[in-house]
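Just the one chain here, the form predicted on its own, laid out as structure tokens.
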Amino acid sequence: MIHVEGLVKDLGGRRVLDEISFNAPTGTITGLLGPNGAGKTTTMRILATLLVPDQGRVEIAGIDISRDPIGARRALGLVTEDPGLYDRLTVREQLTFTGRAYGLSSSTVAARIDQLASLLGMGDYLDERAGILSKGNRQKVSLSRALVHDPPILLLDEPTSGLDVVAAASLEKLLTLPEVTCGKTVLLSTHRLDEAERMATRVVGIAGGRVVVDATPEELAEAYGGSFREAFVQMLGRAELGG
């Protein structure tokens, strides 16, 4: 599970997160949704370690990441909206240096490796470099690079951003595989609300940088009436507006 418990961060001298609380249940897909500058990536960094909170409490994997950073670290994967790939290294070379990093051995590491080549299709550039790859595949390296060490918690922080339709519609299936998250928490941030409905079990919507919604798609639907986008398009200008 993922605990976030009165988050505050200030940054540039705004209040970017104001006392941010929710939870992430194990084994589910909890969207994170919001306007753009509502705070998700801030709290994405956190969750990560790569920020560190002015107030609150995060537990990862029923670890403090204030306490213990480098044990939060080792149980989550990370996907971005950037794959931050090595271009000059193949993909094989950059999976088996994140597993290694890890303290994997290298009989693990390239059973591993095999095991996601075939579940994500990555075969035919396994041992390409990555900077030649499109976009897709790069966000498909960059899932599997998160993958390698097999975490219990993976953060998706606007994954399928910037791709086509069909590149985002290959990942977006491949994210919804059993065999990919099964038993894992996903947290998965995002704009894109048809993403969301498609893909999370609850979502925690943030605006203005407070929780102003955590409920299921078809709670928040009901509560308001009409579609999940209605629902949530109308829950967002009632909280501007201070409603």
Given for the second form:
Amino acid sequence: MIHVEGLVKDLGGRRVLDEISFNAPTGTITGLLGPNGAGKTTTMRILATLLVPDQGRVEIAGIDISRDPIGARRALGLVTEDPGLYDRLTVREQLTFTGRAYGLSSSTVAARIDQLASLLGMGDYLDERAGILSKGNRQKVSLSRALVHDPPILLLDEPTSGLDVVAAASLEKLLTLPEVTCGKTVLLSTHRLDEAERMATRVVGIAGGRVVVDATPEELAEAYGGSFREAFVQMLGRAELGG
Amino acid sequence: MVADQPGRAELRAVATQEALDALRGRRQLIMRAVTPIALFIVVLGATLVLRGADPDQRGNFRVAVEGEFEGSRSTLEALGRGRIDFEASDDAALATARGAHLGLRIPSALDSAIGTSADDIGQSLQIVVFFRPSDPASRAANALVRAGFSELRKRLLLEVTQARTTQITLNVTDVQLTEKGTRRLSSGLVPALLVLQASMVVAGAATRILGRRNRGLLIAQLLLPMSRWRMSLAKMLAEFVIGLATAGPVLIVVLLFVAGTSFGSDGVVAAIIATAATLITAAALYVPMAAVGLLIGTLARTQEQVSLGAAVAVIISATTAAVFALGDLPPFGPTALIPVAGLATALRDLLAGQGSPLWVLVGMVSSVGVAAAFTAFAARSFNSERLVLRSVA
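Next block, the form predicted in complex with its partner chain, ref. the form predicted on its own:
Starting with the chain above, the whole complex follows.
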């Protein structure tokens, strides 16, 4: 479970997050939606302990990230738009080193890599250097790296951005596989409404650094009438006019 | 599968990952191996040129005199014609090798030996002159002294008969070809090369860290469950390993050279000590250089800043090599307390047969100590907020 309460963050003299609060329940995919500059990435970075909030409290799997950031890091995996791989290392090496850095034994890491390779279809290029892989495959490696220590929390920050339609669909499919995300708390940050509608069981909409909606896609569509997409856009429009 | 508290494995995993990725970039490795050799040639050339930059020697020449100094003062002052400062020395050859413009080994009571009293019977005096042909100032001092002796001979011829004239024979020796001279020169070359080779680590480390930040690798690393200090330490260790691996071929040649020259002059034990001290020095020099590279790479925002920082580090290293390793500083053990420079001096003195392995160890501790301080400072700068926001900018 992710618990976010009263999150405030100023960057460059501008308030980027203004009292953000929401929960992401265990075993669900929660979509963090909003237009560019809404504060999604800043929120994800705070949750991943990469940024420190000015105010507010965040709990990751029951761990207060301000009090125990290292413990929180051990409990989460993050996939960002940029996979950030060592080009001269093979996929297996990258995953092995990551697993070892999380304190897993060699045998555990090896077994986990085989399991992930099979699950994500990486068997063909497990021993290839990452530098020669396509962006879609690199993103799969990034996902495996986030999962290698089997964390209870998975943060996905625009994971399909920059991917072509086929690669994005393939990754999206993997992310919804029960074997991949089952039992985990998944927070998916995206500006693509269709992606959120397909994947998320609940959406938190952010605009101008504030939470403007926290509901299931169905609830939203029902409240505003029409499709989820129309309802969400209408909701954002109201929030911006109101803000 | 949330892992238990990781120990050394985390450190090793991050360091190995960093080092392996870098060591697979062959082009960079070749560059880093070859550049210091070219730099070394430039520094050595510049040092020799600077030593002889004033062949007219506006100040007086320094001439070391081995032998009975007091009983030779009148003769020496006549030779110098006010342009030479004579100083007593236990070993004129060594003093010349160390930087005196000239060395003279004179017989006892030179003044009375070439005196012109009627009772004196002509005798032969052997005077050995040590000079450095590669140094114009040394050559000029040699010419001045030889001219002085020539005038002295003429004066003796005019004042007494040929049969009673004291014969003065000058034995002019190139000190660089003597064992002491060669040893002195080579003892400076080894630490100078090691310092320059190690300085290459700075640019490599800083560039790599900035590059990895720009490629988003840093975010993945900052997510690992380890403290910033351990992360910084892991990166420093990786750069240290990369530096040593890059220097491997040159280091092997240097170690063989040191072992060979020390064995030839002082035997097996001295050769082992000298080789071990050289290896320790090489390793200890790479640690602070890796830490400086880490610090620059962490603090810099752009490649230009990295280049500037690395250039400053190389210039400081080259100056250190020229002054402390190749220079004429007299042996002084406590110099080893100065990180890097002191270590280079301690090794130079040890290889010249004038130092102690203990001072090399002191130099190692001081250099590693300053590296720890730099690494800790880099860890403080390893602020995820600053680095992440910068990498985005």
